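The chain below stands alone, shown as structure tokens; this is the form predicted on its own.
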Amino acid sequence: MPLDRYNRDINYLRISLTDACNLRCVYCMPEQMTFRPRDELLSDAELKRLITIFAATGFRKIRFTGGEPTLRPALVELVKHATTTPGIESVGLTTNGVLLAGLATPLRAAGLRSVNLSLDTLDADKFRKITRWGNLPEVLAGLEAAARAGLHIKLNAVVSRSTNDRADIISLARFTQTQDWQVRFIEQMPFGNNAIFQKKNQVDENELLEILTSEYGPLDLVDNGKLDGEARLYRIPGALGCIGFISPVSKPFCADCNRLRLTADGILRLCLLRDNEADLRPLLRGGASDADLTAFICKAVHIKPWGHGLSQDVMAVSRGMSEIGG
């Protein structure tokens, strides 16, 4: 297993496999987004070569994201190549649903078991002005489609001040009284090229949890605290689903990451909100052997920071989320 010098055991990979999207989230990029042209992008074989490897140095889970990963045409390949690889235990995706509806039954029979579905508002008209481009009709038509097709599925809600941050986060928590899914509300965090909006919209978890109380009553805090990933659960009393808190801003959890990410043109980004990078595709592309990408993966996860550094206004500014992939 890949322990870093924390001794923290790193086996989680978030794979981005585009940069592009087909929204334009008013907290996540400018309208106007260049994205890298597709011979920087890593190809289906060398992704495919390095899920393999990542398996072999000892990563259990990965996840696909993007961008919106849903973009990418050999989508539902890359997840047959994860979850048929030796070693690979648990294989997500992280979309926007735009295109669910289509690809929800193909990805399960590929070997898809999870879904996280980014949902901000259930408001069509507030859903088209935080996305800019999106119908709201679309994005539940691929959240029944990946119900129908027995995927797990978990709901991300990016909470923005005085946009999505009370009304939305009531009707999006009522999901979980009849359905047995994580409704996930996430903490913005301030980086990249989107830094000004994200810090001044931010809605931390306390504030959060109390617009909740305010209309279910008290919640019932999960396997007393204990984060499911990243998130902290709890439950309104009866409901069959959870409402998780995201909050690596004013609650970190820093101590509990497992995480590397490799984004779509071959890098590897060992903390989310620093810019510290081990790039990859040179030595993909430079006729490296296996052992040489394994060693190479290996000496990254040891140099993973411990954590981000916002407390210090240290802030991440070489990438936007979706050039990285969340």
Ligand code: SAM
Second form
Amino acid sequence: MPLDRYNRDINYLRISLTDACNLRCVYCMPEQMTFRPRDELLSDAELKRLITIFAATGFRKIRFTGGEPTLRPALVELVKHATTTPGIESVGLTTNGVLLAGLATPLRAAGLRSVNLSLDTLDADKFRKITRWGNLPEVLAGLEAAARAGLHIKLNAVVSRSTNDRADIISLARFTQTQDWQVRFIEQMPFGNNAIFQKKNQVDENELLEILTSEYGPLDLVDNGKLDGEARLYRIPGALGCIGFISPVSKPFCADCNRLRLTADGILRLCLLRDNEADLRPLLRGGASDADLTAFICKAVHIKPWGHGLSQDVMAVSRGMSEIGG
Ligand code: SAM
Ligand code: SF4
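Same protein, different condition: the form predicted on its own was shown, now please give the form predicted in complex with the named molecule.
Expanding to the full complex; the earlier chain stays at the top.
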């Protein structure tokens, strides 16, 4: 079992399958973003090998992300590999949903059980502005297809005064009244390339709770506030689903962090919001044995930083969110 030097059990790997995306969300990447050439990305065979090695090392949970993971031609095959790898107990996918309508059923057949779909508003004009050219009906079709395919759904909405507002928060939360979904509100995080991040745009949990309470009445705290992953959960009385708050800036959950991230070009990112990294690709392409790679992963786990340094204004600058995957 991979323990870091603070005794945290690091058993969750988020794998970015590509840094490319079919949208350009304003808080994530600039409109003129350039992407890595294909030969810099890990191949399907390299990814499969790594998944098997991580599982043998004690990792239990995998999430595929991006960029936009649905752009990876072998996504379904990679999901199938992960869901059938001994030791892996949970496989997830984070997607913008644009291509999900055609993929939900094959992904479910490949063993995927749940999907996190990013959606910040149900207003088509606002959606287009946030994503620069996204078409909301495509995403809603993806959402519907995922539900029809039997995938468990979590909606992730980044909240920021610069992009969405009270009406968006209320309408997204309404889904939980009739669907057994989680609708999670995420604080926008600052990255080097993320010029629009400003502290004054931050909407904290208390403000979100006030907004939701003013519409739906007092919310019930779920599980006494115990985090579900990184989300604190509430429920509108009588609702089927839950509302979650993910507040890495105002209420960091670093003490409970259990994850490493693998970028599409083969770098282990040890903390989302710090630039500490360990490059796996030279080993992978230099003939390293499984034992060499396992030792490298264990060493990387060991030196994982305690947590982010946003309260001391330490920001990640080497990569943006789209190059890490969230
Ligand atoms: N393209 C996929 C998607 O949008 O779901 C997966 C990758 S995206 C980088 C993963 C998540 O990061 C999305 O939910 C997105 O909204 C979120 N995200 C992007 N930039 C962010 C930022 N600056 N702060 C907080 N969340 C951010
Ligand atoms: Fe693309 Fe996801 Fe970033 Fe939006 S948040 S630009 S969909 S990677």
